[in-house]
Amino acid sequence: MSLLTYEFMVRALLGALFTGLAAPAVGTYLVQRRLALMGDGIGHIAVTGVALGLLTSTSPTLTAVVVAVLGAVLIEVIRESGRTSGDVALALLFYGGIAGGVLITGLAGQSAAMLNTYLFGSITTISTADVWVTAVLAAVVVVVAVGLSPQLFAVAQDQEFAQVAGLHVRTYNLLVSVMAAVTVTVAMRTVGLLLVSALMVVPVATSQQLTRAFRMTLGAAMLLGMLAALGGVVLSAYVNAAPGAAIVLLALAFFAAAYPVGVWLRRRQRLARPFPGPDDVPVPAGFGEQHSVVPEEHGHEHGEQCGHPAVPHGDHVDYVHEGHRHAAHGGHYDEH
């Protein structure tokens, strides 16, 4: 009998679909900012939000969203202040969030089993209302992550350059943090608060093994996340295992399969360029869009009157155009 004949499985697959798309979309920017574990910190903060919902007899999802967003903003403020490192800020909120959640759950008279459904996920019990909430929040996250990808990538890659280019760095950093908080709460019924960070990071790491351009990395990560989420739910149904664990293990299996391919691709690229020139700049795997040659049919001539911000760069001047820096080089432009 097909799994689609069961209504709860249809709801579970829909929830997994939306979660699998949204989590890697945000995770791509977190990985680029070297904040891969931020999802873990926010997840533990959200435990307090879930407990507050149980205590006040309101929606745990709603209270978790509010608390997670506040925690994410606080993490970003502490990081930006420079008074302590991001790791310390995450650790402080990590322990405070999980301890507060356990304490408040006990005060609410709820058992540990109730909290476990949020800690480790319980996608097969997701309701129709939960599916709608997940769909709406995930859609917002994906639209923002894809629609503002040039700005968000510029800020994540080089904050000083982004500031010179006129971008509001603090605003975009806070936006990524808020999206991460929303994604964590969206995924808590799918993979659980303790495993959500894996769905945000592992598909991105897998995509980086196979792609060079940033947009390709973002798209491939979302595709891999969706496949891992859907495949994990189906696999768990047939082997009678926890869906959250199955999703994460399947995502890790994708990474294990992609890693040797990535090693082979990088080796081929090195052999194709055995004599690197002095102007070659190493680029992190998965984000190679930062330095490429724009064809001569660029369609725009940069200069003092072109209206694009000029940024001094060594012995020449770059012009900020469509989220990238263009530098005149003979009959074409180098795109950084």
Contents of the next structure:
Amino acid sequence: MSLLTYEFMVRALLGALFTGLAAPAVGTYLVQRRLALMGDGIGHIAVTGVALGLLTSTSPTLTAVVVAVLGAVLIEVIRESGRTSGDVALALLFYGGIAGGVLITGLAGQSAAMLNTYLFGSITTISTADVWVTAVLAAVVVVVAVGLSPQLFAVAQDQEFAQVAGLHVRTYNLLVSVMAAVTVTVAMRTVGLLLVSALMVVPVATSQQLTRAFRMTLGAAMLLGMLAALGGVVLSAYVNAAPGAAIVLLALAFFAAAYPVGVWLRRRQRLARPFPGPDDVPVPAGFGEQHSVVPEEHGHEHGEQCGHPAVPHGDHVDYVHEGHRHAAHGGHYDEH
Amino acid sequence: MLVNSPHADADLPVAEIRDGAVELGGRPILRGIDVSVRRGEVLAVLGANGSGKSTLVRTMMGLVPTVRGQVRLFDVPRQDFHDWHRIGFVPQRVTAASGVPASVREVVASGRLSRRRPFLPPRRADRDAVEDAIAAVGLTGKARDGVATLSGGQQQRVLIARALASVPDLLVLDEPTAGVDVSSQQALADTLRTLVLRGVTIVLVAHELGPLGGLVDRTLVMRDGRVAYDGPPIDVFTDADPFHVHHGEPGRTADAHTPAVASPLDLTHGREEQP
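Instead of the form predicted alone shown above, give the structure for the form predicted in complex with the partner chain, please.
To see the whole picture, the full complex is given below, headed by that same chain.
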């Protein structure tokens, strides 16, 4: 493939591969706790970190990691303690983070274009050292997110139960926050701080359209994230678009394709859900067992091929059509 | 099979609060609590909303800190207690679902974590215990289904199976009958009865006992943060029929059964406002 002859392209694809795997792995736990926008919030806070790096002429990635981890821990502490105004407190942090970042960048005498490479990513300019840092951090995140998945799942699913099961709930919560912060800063160079949350959340939203189990959702989200990241980089090379935007739009395209399938699956599942068995429904006192026969002039014989939804009902099957539930009984159909 | 190994400490209390008091946000919620749960008994904690019945069991589980007194689990001070697999907890919950799909087996498997080590795959015994727990609540055919697709009563059975997965000696259920229809309550009573036969100690919080009434050995009635009654169940607690009016008790009307449960020692039967 001709793209691979460009060294910057190889680095870009490697960076995309690692962030595409790591971001949805953490994102799954954020979505599970209904904190889908936490990645976005950490991204905003990390802007201040980048600006501090520019101001002090140190590595913006390093300062962004430090500030993002601090911000993520602060968010977790606020979330844990305050139950009433938690979301407002988070909003204050988010806007403080981005405003502080813009202000400090100005003080550092840097142009908005410099900040833009962090806000929207510049995957084609990453260095070999960047690729290594990305690979190591992403590997750590993936190993923790997959290896500790039973524990992280239990804590996100039901905090009180997890505590009574002897898990250190606060440690696991902080672990997810720190992993989210690390992932945000790792993905900063790939998709940019403003779009990183999309790579954490959209693949998860896509995979849960099609899955019923948690591990399946996690695995499929990581696969989709990786495909979107790689595909976005390749796409941007051919159409000369911003890679970050291409990655996110590709992830959204996957979602758009999966959503109708998810709607169809959920509808089919709902229709096939068994009716309560005859013994499960208490008969009101004074009413006998209901037995109403459908009039003899029944158009056709119900069966597997008749096209009417067949729904289990106790020890037999009801066929649903035009608002009726018909069950075969001897030579006729009963209305159920 | 879910079999509980016999323990030498048969006569020691399973859970105990001595002179306990609890504050939440500076307000006293529980005070003067002296409760000891004996091995093998079925204890029901009753009381009106806000009487502190949930806080009482949550204090026992270590979910709520005490401001005075001592909590002991299996005769070990709570802060030194590590055998969490001996306790199965069913929190008060309307749903077992969260933001991401999860199968029945996955939710139940998290009940086994108290016996597993991080980063290590489940052993054969862990997988068997999960399947047994799912079977114990009658959901074997649904192990691969998503919990979000189950009915409310089935989701509650998933949470009970999760608590059973660690093969606990003490099962604590917070409002297991809330929002569950009578036939599911009957199924719950049957499940609990088999556990009692295996020697499991059960503590349950309830607003009213309903079909569980026949199982209970001992009731604890909470009222305004104190234990108002501790002893064998009395008819008035199990009388769940809101339309049943006793003649000769002019103050007891259709909606008065809840205050009656809350304050069985209140001889006015709600006829007068408390000062």
